[in-house]
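Here you get one chain, nothing else, as C-alpha cells; it is the form predicted alone.
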Amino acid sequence: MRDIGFIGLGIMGRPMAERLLGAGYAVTVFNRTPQKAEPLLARGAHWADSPEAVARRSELLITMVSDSDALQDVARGPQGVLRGIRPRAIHVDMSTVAPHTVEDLERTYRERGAVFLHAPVLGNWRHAAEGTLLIFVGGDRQAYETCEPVLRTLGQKIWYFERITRATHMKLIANSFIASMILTLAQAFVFGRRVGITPTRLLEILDASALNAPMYQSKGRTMCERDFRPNFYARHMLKDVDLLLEAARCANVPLPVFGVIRELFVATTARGFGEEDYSAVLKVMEEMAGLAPEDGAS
C-alpha cells in the first residue's frame, strides 16, 4: 500500500502527511486552504483539487479535520470522498468526531464496497512529527491489518476495538481528561496566586509529588509564559465536550462535572480565545478572580 491520500493539513494533519512522505509513501493531498499543502508539495506531494480526486488516486486515504460537518462534508460533498473512492479502498479518519457519524459513514462506505475505520489519535503536533501519537482503531478488523503498517508510522502504540464506536468513546474519554486537567491546573494557578503561591512554586511541589502529570508540567511553563499559541484550539475543545456530553447523554451516564467545565470553555470562545490554546482557559478564571495577568504569573 504505497499511494496515499491525505485530506486536511491543520495543526496535525500537516506534520502527519510530512511524517509518511518521509517514510517513502506516494501522497496526494488536499486541503480547502491550498497554501497550507506548499510545503508538502515542495517535498513531492501531489495535488489533488477535491476529496473526490484525492480518493481516485488512493489505496488508502486519511482524514484529519476539524469536526464531524466537515468529515461529512469531504466524504458526501458534490466533489467528496465517497464519488470517487475505489472498491475495496481504505477511508481512516483520524479526526475527533461524533459516534454516530462514524456509524453513519461506516455503513454508506460498506455499501458503496469499501471501508472506514475510525482511528483517532492522542497526542499534539510533535507527536504527529516524531511519530510517536497514541492511535485508537476502530472498525473492520481485515482493513485495519492492511493499512496498520502506514498507522504505525504515525503512531508509537496502537489499540484496536471492533466496534467502530470504541475507538470513538475512547479519544472523547481520553479528551474528558484532558478538560478537565487543565481546568484544575488553571484554577490551582488562580487560587495559589490569590494566596500567595506562585505558579512557578507550585509546579515545582507538583512535580515532586505523586500529584503530577507531564501535561501540568508542559502546559504550566506555557501558562506561566502567557503563551498561548495553539497546539490545540479552545474551540476544538469546547467542540469536544459537546461531543463527550452528547455521548453520554446516549449511553445514560451522568458527567455533572462537565456542565461546568463546558461553560467555562464557552466563556472561553466568547472572549475571543477560541483560536489560541486551550489552556487560554486559564484568562477567564483569572477575570473571574478579578486578577490581571500582569500580576506575576511566575
Ligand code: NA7
The other form holds:
Amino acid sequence: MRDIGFIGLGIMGRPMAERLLGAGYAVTVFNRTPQKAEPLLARGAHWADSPEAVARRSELLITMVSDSDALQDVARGPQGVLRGIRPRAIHVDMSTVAPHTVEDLERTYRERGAVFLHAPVLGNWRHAAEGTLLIFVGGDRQAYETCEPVLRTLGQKIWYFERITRATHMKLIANSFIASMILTLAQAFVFGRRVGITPTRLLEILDASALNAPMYQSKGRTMCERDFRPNFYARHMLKDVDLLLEAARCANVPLPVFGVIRELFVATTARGFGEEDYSAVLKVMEEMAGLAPEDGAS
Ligand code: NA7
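Would you mind generating the form predicted in complex with this ligand now that we have the form predicted alone?
What follows is the whole complex; the chain from before opens it.
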C-alpha cells in the first residue's frame, strides 16, 4: 500500500502528510483551502480537486479535519469520499469527532463494501512531524492490520480497539486531562501571582515534586512567555469538551467538573481567543481575578 490520499492540511494534517511523503509514500492531497497544500506539492505530493477525486485514486485515505461536521462534509458531501470510494478501500479518520459520527460512517462504508476506521491521536504538530503521535485505533481488525505500517510512520505507539467508538472515547478521555490540567495550572498561576509566588518559582517546585507532568512544564513556559500561538486551538478544546459532555450524557455518566470547564472555554472563545492556543484560558482566569497580565509575571 504505497498510494495514500490525505485530506485536511491544518496544523496537524500538514506535518502528518509531510511525514508520509518523507517515508516514501505517494501522497495525493486535498484541502478546502488549496494554498495550504503548496508546501506539500513542492515536496512531490499530488493534488486532487475534491475528496471524491482523492478517493478514486487511493486504496487508503486519511482525513485530519476540524470536527464532526467537517468529516461529514468530506465523507458525504456532493464531492465527498463516498462518491469515489473504491471497493475494499480503507478510510482512516484521525480527527477528534463524535462517537455517533464514526459509528454512522462505519455502517455506511460497510454497506458500500469499503471500511471506515477511527484513529484519533494524542500529541501536537511536533509529534506529528517526528512520527511520535500516540494513536488509538478502532474498527475492523483486518483493515487495521493492513494499514498498520502506515500508521506506524505517524506514531510509534498504537492501541487497537475492536469496537470503533472505544478509540473515539479514549481520545475524549485523554483530552479531558488536557482541559482540566491547563485549568489547574492557570488557576495556580493566577492565585500564586496574587499572593506573590511567581509562575517560574511554581514550575520549579512542581518539577521537583511528584505533582509534575511534562505538560505543566511545556505549557507553563509558553504561558510565562505570553506565547499563545496555537498548537491546539482554544475553539477545538471547547469542541472536545462538548463532545466529552455529550458522550457522557449518552452513557449516563455525570462529569460535574466539566460543566464548569466548559463555561471557561466558552468564555475563552467569546473573548475572541478561539484562534489562539487553548492555554489562552489563562487570560480569562486573570481577568476574572482582576489581574493584569504583567502583574508579577516572571
Ligand atoms: P485545523 O488546523 O483547524 O485544521 C482543520 C482542517 O480541517 C483544515 O484542513 C480545514 O480546511 C479542514 N476543514 C474544516 N472544515 C472543513 C469542511 N467543512 N470541509 C473540508 N475541510 C474542512 O485543526 P488541527 O489540524 O489542529 O486539528 C485537526 C483535528 O485533530 C481536530 O479534530 C482536532 O481536534 C484534533 P481549511 O484549511 O480550513 O480550508
